[in-house]
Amino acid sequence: MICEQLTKETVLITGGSGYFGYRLGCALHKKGVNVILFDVRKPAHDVPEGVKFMAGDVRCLSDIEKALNNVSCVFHSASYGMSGKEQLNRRLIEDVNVNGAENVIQACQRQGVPSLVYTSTCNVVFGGQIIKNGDESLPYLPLHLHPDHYSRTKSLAEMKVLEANGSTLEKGKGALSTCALRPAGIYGPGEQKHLPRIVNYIESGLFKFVYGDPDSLVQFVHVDNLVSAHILASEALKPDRRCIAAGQSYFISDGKPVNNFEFFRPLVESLGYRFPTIRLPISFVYFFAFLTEQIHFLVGRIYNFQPLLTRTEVYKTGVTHYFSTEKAKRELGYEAQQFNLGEVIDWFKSQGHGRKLRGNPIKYFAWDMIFVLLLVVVLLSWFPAVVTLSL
């Protein structure tokens, strides 16, 4: 396997303290690899012994500089803003995504660290577009059309991560390698951004419908999938297999398109709830996000709320977009695993989740009713909008 070719180097993670970030460095550390963890905070979980965790921030380029010293290769994956209320705070997406981006390729140029490798996202290409096996040929989104402001940054911090390839090594150490890898949905034991989020509204009675065509499809990565990939994209920046990765960009995913509530719906009756019946338009849902994000901006500093969904969560979620790996497997030798959310089930209900009795019917009763009466409010709001935009 490429993955046991590794030597003996040193290699820094960005975002190290992540679901994603720690998982790699816990990976390589398995490898032999000396594994350096970049964050402003310590990861949750206990470092395993030998691996490093170093306090920085991305926004710092000094806090960079100093932690590249002997670095061989840079996995650049802290970003913010990907999903919730985060998505709102455009400042921060701003400073994290592009700011940091910028900090981590001039300090890998000061340092003379020859491989750079960017965790990117399908967003650059997708903004509530139909897309079926699309592939690295895609032209980027317009930075205009991007619904949010996550996706545009992480878009302009692709394009300056992929045009600083070939750019110079400062001390006379030659050139900077580097690519990007565009993951799918990331999902796996223990994730703490997403999954948790829609546990809390499973048990929480707030997930009472579906949106969107039955048949659209979406993509979902394991983490352990994404890391696999990110080794494999390391191994093939360096001069032994040609820098075959050296500017190029890679669609990753477990390969199976697939429903996006279809794919939770395991994970919903494995916990014990009803799956939804009601199915709504996606353009009704979409307008509910826009005025949930219209209400957050006005009363966002005063009680920093989490958005049910934002514009961009319906997109995602709710249009067909999924992408082929053919050219990760012919350039990086990436084959994905097959993995369900059997695991993931398994960790919520470790963790305490599930519904162990059938519940208060009176609570249950009052968030059906607001719920109904929530969705009459947003319908009456919602028909005047569409037959203004008819006219």
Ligand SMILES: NC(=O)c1ccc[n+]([C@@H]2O[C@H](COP(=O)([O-])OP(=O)(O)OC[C@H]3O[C@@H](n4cnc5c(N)ncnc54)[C@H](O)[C@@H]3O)[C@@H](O)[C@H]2O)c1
Second form
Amino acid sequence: MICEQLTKETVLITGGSGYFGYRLGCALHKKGVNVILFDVRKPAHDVPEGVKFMAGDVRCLSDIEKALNNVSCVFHSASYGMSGKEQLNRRLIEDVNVNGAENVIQACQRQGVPSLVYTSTCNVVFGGQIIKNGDESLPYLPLHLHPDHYSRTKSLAEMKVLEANGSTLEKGKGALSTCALRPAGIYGPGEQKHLPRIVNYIESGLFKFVYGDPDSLVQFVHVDNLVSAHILASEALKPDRRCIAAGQSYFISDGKPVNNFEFFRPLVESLGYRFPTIRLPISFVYFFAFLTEQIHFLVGRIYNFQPLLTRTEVYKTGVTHYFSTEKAKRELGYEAQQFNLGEVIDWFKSQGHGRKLRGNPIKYFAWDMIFVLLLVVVLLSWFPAVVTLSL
Ligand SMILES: NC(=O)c1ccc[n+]([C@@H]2O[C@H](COP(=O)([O-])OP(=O)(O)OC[C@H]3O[C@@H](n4cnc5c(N)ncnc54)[C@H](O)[C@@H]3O)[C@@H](O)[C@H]2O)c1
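Provide the structure of the form predicted together with the named molecule, given the form predicted alone shown above.
After this comes the whole thing, all chains and molecules, with the earlier chain placed first.
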């Protein structure tokens, strides 16, 4: 219903082979829209007939320009550096996220594309401070306070996209309308960024502790809710909706704040594992993440290992930050559907995950020993630091 007017339009999704971009492409295609998935890599799944995949790099202006023929809306969702070891590759993060966004804007202007929807992140305002029911009036976090380069560059890109709102399109095609959606952590069946890593930690016996205040709250967004928010946002950039979304940002989530670890409890237990009972202070885990990042900085070129946790991940998972979706409801007509982790659990089980009755006790014992050793080493370095700071 929301998409009737999009029929026969052509839209382009940068990052169209990614988890979210591909789901958005399929949803738009089902609604009769011509879809181009633009990405440096092919989608992992079959591309439905009628959906076109174009190989291209947002770091290359001519790649994007070539792809924008007759396109009426660009969903700019390509990004790099969100989690894991990618987070530490600053140069590539900046190139893809900032230069990429500049290229997308310029290509839209040159090719006369009237609408641009940017997939931002709620981290543009969050840097480890407690935020309860924050809204879009919150200022951007000052750039130097971002603990990670990904969030800093997403913030810069969002600013650039919103500044470009109202700019003149070449070929006498009027003005560019832009908006930014700021999702919470995305989940859904087949998600590849966070969930497999979490399941890997669970299965290899590394998920031994939780941290932070048990009452801390964060938010998530189911991929289908985010898809619907993007479609609504693209509609709300059109003149027949008085371009109500033009120049605006919107927080998008499932709406229900939840403790990060409790959110994943059904996944842990349904896969047959025990939920950890050890709770560590967040400052301790943050310190551990800091040490891991320093070690990665020193040896990353020789051995680019996956850090167990980065400082940003500690904040994102252990410090209360959640946002109101009122503005998205009011202006876009966004209504979050209710989901749970059921289909995610089914997906992992269908991929053969779940506790095997005969695990390898030596492997678990070895991990336990390494964990205790690490705990002692970090404790010995963390404790004097805390004592010194409190003097
Ligand atoms: N996953 C989350 O929890 C989350 C939370 C908040 C915001 N976001 C944002 O949502 C968007 C989608 O996230 P996702 O989880 O689907 O990520 P994803 O990594 O699955 O998809 C990103 C896609 O961008 C593509 N890409 C990377 N560099 C590119 C380049 N130079 N040119 C063209 N394509 C390139 C990748 O190949 C990938 O397919 C991103 O912009 C991300 O920053 C994600």
